[in-house]
Each structure stands twice: as structure tokens, then as C-alpha cells.
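Take a look at this single chain, the form predicted on its own, given in C-alpha cells.
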Amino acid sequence: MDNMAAKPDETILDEGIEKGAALLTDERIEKTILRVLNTEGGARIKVYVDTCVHCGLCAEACHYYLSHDNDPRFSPAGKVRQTLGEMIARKGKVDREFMKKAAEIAATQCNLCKRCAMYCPFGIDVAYLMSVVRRITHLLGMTPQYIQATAHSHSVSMNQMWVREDEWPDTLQWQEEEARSEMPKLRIPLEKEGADIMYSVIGPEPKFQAQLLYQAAILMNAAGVNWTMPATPGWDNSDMAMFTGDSELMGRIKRQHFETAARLKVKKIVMGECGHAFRSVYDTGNRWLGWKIPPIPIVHAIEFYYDLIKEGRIKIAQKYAEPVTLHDPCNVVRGGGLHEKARYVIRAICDNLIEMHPNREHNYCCCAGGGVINCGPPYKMARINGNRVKAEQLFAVKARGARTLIAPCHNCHSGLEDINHYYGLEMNVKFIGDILYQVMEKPE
């Protein structure tokens, strides 16, 4: 509880800001201010910006005022006053040094959670604004280094973790011969055309995770799923170009996603526990490209899962007994509904679910999402003090007996392990997926 009092945050030289601002001349600002605000965000902008009242009710809803002790430069109004507002009331007529503070504010301060948005009178969206924010600063050459880096590997290799073409297949290869000693006649097919499902990922699991396709093996192999995953590029689901405004990246990773899946021939994709990729395969990404629904289905874990209990194709053999709780992910719970289908699944095969409060679509974001996390070390700490009020929730959680935390998303996962090792709650994080395979009957 020590780490408990809001803490302010230090100045932080970001090379990707400093070195893009560098080379800012005050016409090229302007022209690209009025770009995106003409061009490409159009009345949308207006309207909203035009809309609020600055009446404070979107401020208790941000993890950034609360964390901040209500400071209103956090309010979600606030952020937006201090950067897209002033861009369109100077008409694009401002300097570099408001535009590396807008680029911070932007990328570091704002989760794109829309957490907001539910309690704004008018439905105000700010992430989207914030986004608007982000594609200028990347027009301009100013994005954070670490997830400019992490974009620049979508760019080269379609993943997010500079996985080579070679090293993908030899991965699946490892955790096929890994999980055959749990059950000998596994498989992983890969390049199968015509199956039902074509499992993807998000790059940290070949990298950082492997054990995830090896527990996600073992549950289609038990559940007896016609399933493949693409040996090529197009595996990777993840999109952090969606986070940085490079919208074109954005655009080029999901048609790829999409065209393996395609090519496969399958009937729908079944994706792994993440948030920012399912937003980016069933919302971002398609529309990008012109799309009014995903060209083919997309079921996120968490449905899958939900599915496959409620047809019996997967037991149960005994609960998990350690009394549980559930982070709802922003992406898949405030953005797509899955808050019920999550509950039937973790009492399925949990003793006692305790709920956090607030839950479900109000839950409180992890901090980790919207890009934050993947801006790396330098804003660590930024991140860790801005989601105080999330490590209080788990306080008061833990206090009535839950000793494990749920999180079934990647970015939540890592977010909240390190507010659980910095507040000192001493839970235990985990997956949906982690549970389940622990839990579920296994065939001989």
C-alpha cells in the first residue's frame, strides 16, 4: 500500500517525438493540421468538438483523473483541450513544442478506452478524437520510438515482433512435438484448405508466449475442432499501427489477415485472448479498407470458448479452486459485448468468481491498452501512476478473497502484472486459456 499516493510524472525525451519534431517547420504543422481536420475527419470532428459543454461528467469516468488526484488537465475534456481543440481554434497555427506536448498527451495519457463516451450526455467519442491526434503527429513524423519501432516490424514482416518467416512454422513444429507428450496424436496443421477454423495470434506468443499455442492446441485437438493456421505471413492479428495513425499500415496488415484467410478457404477466424487486435479485425481495420463487415467472420476467444462448453465439446474434470476475479477488457467487453459469454465461461470452470467493482462495460481500463503499453519503458512509470485507481479496485477485490486475477487480453495481462508488482497485490494473473487447459478433461 506504500506505492498507493499519486506520484508526478517526470519529463520524458522520447527520440521518436524529439528527433520527428526536429525537423518541423511551422507551414508544414499547419498544412498537416488542416489535412486531417479537412480531409479526413470532416464534420465528424466538428461536431464533436462543437458539441461539448465542457460540463466535467466525462472526468470521473478517466483512470488518468482519478489516478491524478482530479486534476482536469487528465479529464478526457481537458486532454482534448489541450490538443486537438487548440489546433482547430489556432486553425493549424501552431509550433513544434505544442505539438510534442500534444503528441504525449496523445499517445501516453489517453487508453482510447471510450470508457468516457458512456458518460458523456452527447456520447462523445474522445478516443476517437485522440486518434485524430495521433494521426497527425504521425503525418508529422512524431511518434513515440518504441511503437514506431514496433509498426516498423508490421511494416517489414506483417508481425508485430520481427518474427521471420522461417522461425514462425519451426515454432508451431516445437509445440506440436511439445504437446504430443500430453497427447500423442496431436497435430497443428498448418496450410489446411477448407476447415472451419483458421486460429491466429498476436506476435508475443511465437515470440514471449509459446505456451499459449501449446494450450491452445491441446484444447482444439481435445474438442475435436476442424482447424489450420496459415504457415505464411498473416498470422499475426495484432496491428499497432491502428495505435500510431498510420492508417495505410493499418489498411495493408488486416487485407492480409483477411486474404490468408481467404485463401484457406476457411469459415471464420477464431483469434487468441487479445483486445486491440479484435478491435482492429472487427471494427478499425475493415472499415479502413472500405468494409462494412469483415469479409469473414471473426469469434474471439472468449466465444470460442463460450461455444465449445455450452456444446459439450469440452468437460471439465475439476473447478479451478482459487476464488477468481475478472478484468473486463475494454476492446472485447466496452467493445464487443462479450461480458456475459466471459462470466458463463469462467464459472464453468472456476469454484468462486468474486466481481471487481465497477464491472463489466463500466470496469475500469488496465492502462496497458490503446498503444500506452507499447510505448515502452520510458513511460512505465506515466503508466503505472495513471492507473492508481485500478490497483484500489484490486485492492478491495483481494480484500474479499480473490486470489487470481483474469485477464483475458495480452496488453491487459502485462498491464496489470505490473500494477499488481508495483502496488505489491501479490495476485495471480492468468488467462481464461491458462485456466481452462488446467482444468478441462484431457483424452488419453
Contents of the next structure:
Amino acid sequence: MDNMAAKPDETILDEGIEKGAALLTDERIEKTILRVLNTEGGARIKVYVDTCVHCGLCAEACHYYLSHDNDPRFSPAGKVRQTLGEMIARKGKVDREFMKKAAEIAATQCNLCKRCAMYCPFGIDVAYLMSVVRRITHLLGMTPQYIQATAHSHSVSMNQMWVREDEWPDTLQWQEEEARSEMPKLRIPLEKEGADIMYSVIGPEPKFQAQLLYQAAILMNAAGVNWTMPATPGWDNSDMAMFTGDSELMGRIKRQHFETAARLKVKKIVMGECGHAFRSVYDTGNRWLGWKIPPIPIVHAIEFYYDLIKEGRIKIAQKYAEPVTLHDPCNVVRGGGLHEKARYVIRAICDNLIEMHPNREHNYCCCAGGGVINCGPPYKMARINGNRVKAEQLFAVKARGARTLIAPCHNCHSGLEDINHYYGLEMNVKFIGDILYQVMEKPE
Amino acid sequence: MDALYRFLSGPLAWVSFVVFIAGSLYRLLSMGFLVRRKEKFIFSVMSWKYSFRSIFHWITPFASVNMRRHPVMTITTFAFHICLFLTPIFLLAHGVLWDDAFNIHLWALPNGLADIMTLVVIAGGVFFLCRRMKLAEVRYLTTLSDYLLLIMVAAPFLTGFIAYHQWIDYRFFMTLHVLTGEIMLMAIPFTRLSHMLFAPFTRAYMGSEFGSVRHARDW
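Given the form predicted on its own above, I would also like to look at the protein as it appears in the form predicted in complex with the partner chain.
Next comes the full complex, this chain leading.
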């Protein structure tokens, strides 16, 4: 795998970018950039670019920068300089090669984690500026191939993983049957109108992580929750279109999700342990559709577990003994303030929580989120090399005794597994739900 | 030289004030209208409480994680900006001009203190210049305009300092002082010195987004 390592000077070959770029003309590039800057974009782009005094204080916020021995090309402002800054300075007159590099930087060298917004004295949102670059590359048809394929899946099937309409209820019924061997009266209620809660998940759960559906069903039944899952498209809360810059598709996906919950007349939507989906449902997609806050309350799994434990609806049989550490995912912590609730839950179910440093809002990103892991195998080593600092952070907490790494987010989970294997950390990466399922009392 | 000085300290002084104030208003209002036209959701996010929570954290030395990570930079930038802002307004010699032009009587800094504050601005400028040339992450972002801005900001202080102490040619440096001061004032709305105008708003927006939507700290 080392030959795929992302040397800063090396452009990784991605068919989506290459084939899209081959069709570009200078006129089309210029027209598209100007469209985004002047027609779609507003004051934020202008103010951010005018206000940045090139002080470089954002650099140390970025895990790519830290992991590449402080190479300035990986600093947040450095990435703006190589992409949007240049597009603005040249009034859109940039060539195909420039756009290829810009597409790679925006899509695979920034996780949109917004840590840098907390380090810039002016609060300049570089993640937003990188999203603007992604929007331009989307309109130019040069999004990396793998994530674009995922967006196509969203567009056709309204879920991320090409799960067919019959496969979805089939998977739920399969998991229901499996779980009934453990809790004979267990149900996964489909299409139950007027339930309190619609439980929604991301495409990978039915596709290859069906045990997560099983665990959720056990939890819901043990806690006596009045819940349902839709049997129709709209069950998937994930959203790669938000990360490719395909805002129109993002709107379609989120509308279907909210409309499904509205059709089922539920009081709220509870979602599994996913970060980017939370961002899309809670912050980005709803705003695109014109809602300041989600039209139906959104409860992330962390908050849901918190409520269940606090209200005593879930009892803990025996706490998890192996010392754990918590990775704070950007989208639910820096994006949703769930860090203290996560700690409450973990202290309730685990004997020993050892904090990694930095933590909470200042935690280092997993380097998988923001659609980067969805750009697929060509960029796997770019992610792993781009997050050496995460491995260092984890080795430090392991040295203080932590053995299990809790990551309450799908992207974080997968990204940290890669870090775990490559750097030889040998930690057990788990969701909160994995441990909760293991330690809770399960009534017959 | 006298005619030039009279022109600079007379008509051009008025012009520079008008350009500065009108230009600043124009920049701020046009951005405000642009937000209203394109990004109305920003108003829905804005919160007084979280705006000021954020601004307070970022105008207090060492109140943010990043400021604590860079103590020398933090001390220098606070000292630089405070002196840069206060010295021209409260300098005794400028107090006479405030009085003459606007009939405003301002409290004045003791001359010795103003002298030190001027040196702080100059030293801060030198520090920023060295930082810009020496640190890779800053050098990478630096363009010619960054050096020009630094020179533009330091020049009125340097020339004013030389003129006050009547070194070399007093009249020449006095004239240069007035001219460079006016150039800086007029440049504020139209260069990246406009961070003076926009920083409170970008800070307030990010503070509001973190406070009211993200329920997280932004420092």
C-alpha cells in the first residue's frame, strides 16, 4: 500500500476527477466558477477572503498539517490559497490541471471538520470555503469516482448503498427473526403510524452491518419504546450529496427523510450513531430546505441513550470492564454539543473512561469524515498518512491504559479502524451501542 | 513643502476622513445587503448572547486555546493592536487637531507613554515581518500585498516618531507622516485592513453558529 502514499506533490489518480477534467474547457471552468462565486455565493465568501490576514494561526488546527510535519500546503488557509483564493484572484481563469488539484485538495485533504474555525481569530470557516470548491467541482463533473457513485445511489434509490426497496424490509425482518431468539417477543415495527419515534439509519447498516439493527431493536424493545421504522425509501438518513456539493440532491434526500417521518406522524426521529447524517439532518439539509431547525426533532443516538439511561428505562447488568477512551466526532460534538452526554452514557456503562487529549470540541478529526473515506481506495493512504497525529494521540491514551476506543460515528469508526490497523494500535474500536447492548439487562 | 503640507493637512485630511468613513459604511452596508439577498439564514442564526460570548473570548488575551498555544504572538498582537488604535486618537498633538477641526476635547496620552506606544507598534510590525518571513506556514500564505500592508501601517508611526523627535529633516518627515497616515486611513475599507470592520461580524457569526446551533465553544 505504501506506493499509494500521498506525497504532497503527487496527485492521486482518480477516474472521476480525470475523466471529468478531460471534458473541461477553459470557458466552462471560468463560467462555472463565476456562477458559484457571484450567483450562488454571497457575503461569506467575500468577507472571509477579504478578512483573512494570512497569519497562519489556523495551521495547527489541522490534522493533515500536523501529520505532514507542518507542511504549509496542508494548513487550512494554505488549502484556500491553492484553490478558492487563486480562483478569485484570477477571476475564474484557471486551467484544467489547476482544477484537478483543487478537486483533490477540497475532496480529500479536508474533512470539513471545522476545527480550524476555532483557531482562526476571526472565526473564518475554511470548511465552508472547501465546500464551495466542492460545489464548483461538482458542477464541473469532476467529483472523485467513489463518492460520486454513492451520490448516484442516493439519487436513484434514496439510500447510500444501492439497497433495493425489497431488500430493506427483508433485512429488518431478518434481524427481527434473529433477535427473537434472544428476546422472543421482540418486534421491529414497520410503518407504525403515530409511533413516538422513527428510527433511521445509514445505508451501510442494512448492507453490511446488520448487527447494528439487531442491537438497536434489542435496545428499543428492552426500553419499551414506542417506535417504528419506515418500510419505504426515506429510511436512510445519510447524505453524501452534502459532501460532493450536489445541494439539489441533498435537498431531495432530506425532503424524503422528513416526509417519511411526517407520513408516519412520529413525534421525533432518532438516528443511529452517525455523524455526517446528523450534520445533514440537523444543520445543513434542513436549511437547504428552508427550515432553520429540523421540522421534526432530531435525536442523535448519544442523546437517545442518555435519555434512556437517565430515565432508568435501561438498566445496566454489569459495566464494561476494559478501560475505554472516547473519540469525540466532529459532527455531533463540534456540530451538536453532545460531548458531555456521551461521557454521561459512557460512565454509566463502563468502569473506566480515560480521556484522550485534546478532547471534546478540540479533538482531532478521524480523517474519514467530510466524505473523504467515501472517496474510496485511491485515497486510503492519503487518509492514513494525513492522520498520523491521531495515531500519536491514541498511542498516548493507550499508554495510560485505554484498550477500547469508542467512536460514536460511522465515519469515525471506519477511519479509526484504518488508523488502528496501519499504525498497529491494537485497540478495540466500538460504537457506544455495541457496549450498551453487551452490558444492559435484557428482559425476556 | 509648506504648500504641500497645507494641502495634506487641509483638504486631503478631510478627503481621507470622508473616504474612510463613507468607504467603511459602503463596505459594511453592501455586505449586509448581500447577506440579505443571498444568505438570509445568517440572520436566523445570529444571537446577541453568543455573538458577545465569542467576541469577549477573542478580545481577552489568552482566553482561547490558540492564544495559549502562541503566547509571544498573543502578547505582541494585543499590544500592537491596542497601541495602533489608541495612540493616533489620544496623542496630545492629535488632540489639538481634534479640537481645531471638530471642536472635540479629548483626554491626551502623556507624551512619554505615547512615545513608548509608538515604539510598540513599530516593534510589533517588525515582529510580524519576521514572522512572515521566517515561519513556513505564514510565508506560504504571504503575498506582496501583505508586506505592503505592513509598511502602510508602520509608516505613519515611524515617520511620526522621527518627526516628534525632530531627527533628520523635521518638515519632510512631518509631511510624510501626514501623507502616510491618510493613505492608511483611506486604505482601511478597501484592503485586507478591512478586517478591522469585518472581524466583529465574522466573530459574531461563528460565535452564534457555535452557540445556538452547534452548542459548542468556539475558542
